[in-house]
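One chain follows as structure tokens, the form predicted alone.
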Amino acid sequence: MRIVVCEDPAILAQQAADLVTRFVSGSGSGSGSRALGLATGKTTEDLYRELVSRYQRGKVSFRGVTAFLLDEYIGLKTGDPNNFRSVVCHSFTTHVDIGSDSLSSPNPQASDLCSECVRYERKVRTASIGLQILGIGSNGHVAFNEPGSSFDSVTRVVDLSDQTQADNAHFFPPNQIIPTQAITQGIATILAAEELLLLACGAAKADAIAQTIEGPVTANVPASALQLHPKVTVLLNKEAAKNLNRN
């Protein structure tokens, strides 16, 4: 696991940056698979924001690459704007060169959401996902894989813990419910993933973030399974690397 300590924000993003740029180009070590893992959340949205800059200054091209989300509430109509595959098309797929057919994501309006999860998963399998982009909640999920989530896990239905809610009310209108629900990738899903980069920031997360990579690996922190895979970059602002003893 490669720990590396961003003296900002806008540091951090251009080191994802760098790390996404390197895997679309195929400049990168590995497979050559194309296939890319993406996340949501508010650090993602600073990755995506300079991966964007990158690709209208000519720096950077998408084409060939297939996307995957990690998970998407349910119980939001379609076209929510908070949908992560609405959330994800607004901030970055639409400003670049991924055509629309190459986005894929669980589709929680389907009426079988146990077929649904089969799906999914096999789609995400077959494409083998060459770099997988994560956060991290503040109670250590990854992707929405709540503590207690086995290691074994595939995509599934989930419910979301209080907390999970509760960190996620902001990105809602004051009226609107919170989803309750959610298809994710299970911890497995993730792990099959050649390469894994994490984001995170703040001091909202640097609990989470200490138990992850030193911690021992449980699934009451389900993030700390990242310490049984290869091939994993951490990018950190000093806040959320803070608890850290080697910071």
Ligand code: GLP
Given for the second form:
Amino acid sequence: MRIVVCEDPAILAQQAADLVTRFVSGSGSGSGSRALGLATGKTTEDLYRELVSRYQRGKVSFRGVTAFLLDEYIGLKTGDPNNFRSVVCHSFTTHVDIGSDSLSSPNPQASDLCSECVRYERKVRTASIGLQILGIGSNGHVAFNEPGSSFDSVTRVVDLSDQTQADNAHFFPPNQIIPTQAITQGIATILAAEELLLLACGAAKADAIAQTIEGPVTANVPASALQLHPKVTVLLNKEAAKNLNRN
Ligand code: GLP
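Other form of same protein, the form predicted in complex with the ligand, not the form predicted alone:
Entire complex below, previous chain first.
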């Protein structure tokens, strides 16, 4: 694991954007996969803003890139602004040269959600993700793999923990019911990506980050599975890094 502690979130976003830019321009050390895994959440917003800015200045192009979402809420209406697909379109893909056809996501409206999970898992595996962007939940979840998730898990329907529902409540208007379920790529799906980029900002992530990086590899901290992956970069701001012993 390569761990970088950044002075502030803006520098973190720039470093993350540098890595994504190298990947999409094919100048990284990878196999040449053009499949980019996208995460949602507040932490990724600065990264997407930076990538859009670079695209508008002609510094990066996503031509030929296919993008894949990690997860999606179940129970929101199509077009609800809080659907992760809507979020990522709004903040990133519609502002760069990634067409709607090149963005894949699980379909929570499918009549048979089990078949939908199988379809999406197959699609992600066939694409073979070259770089997967990740955030982390305050309880150590990655995507929506909550504590207790098997490291063998693949794309499936999951229940969201009370902690996750509480953490994500601020995205929803006060009168809207917060989803309690989601479709998520599994931990095995995520670990199959060639390279992982984990971003974390803020003191609320400090415990989860310390356990992820320095704690035992355990299903109680799903992100600790990243210790098993050969190519991981973790970008942290100081607050998120504050509980690391190596600081
Ligand atoms: C959601 C997503 C995760 C993401 C997490 C962090 O729970 N399913 O993939 O890592 O949010 O979100 P934030 O960056 O808003 O803290």
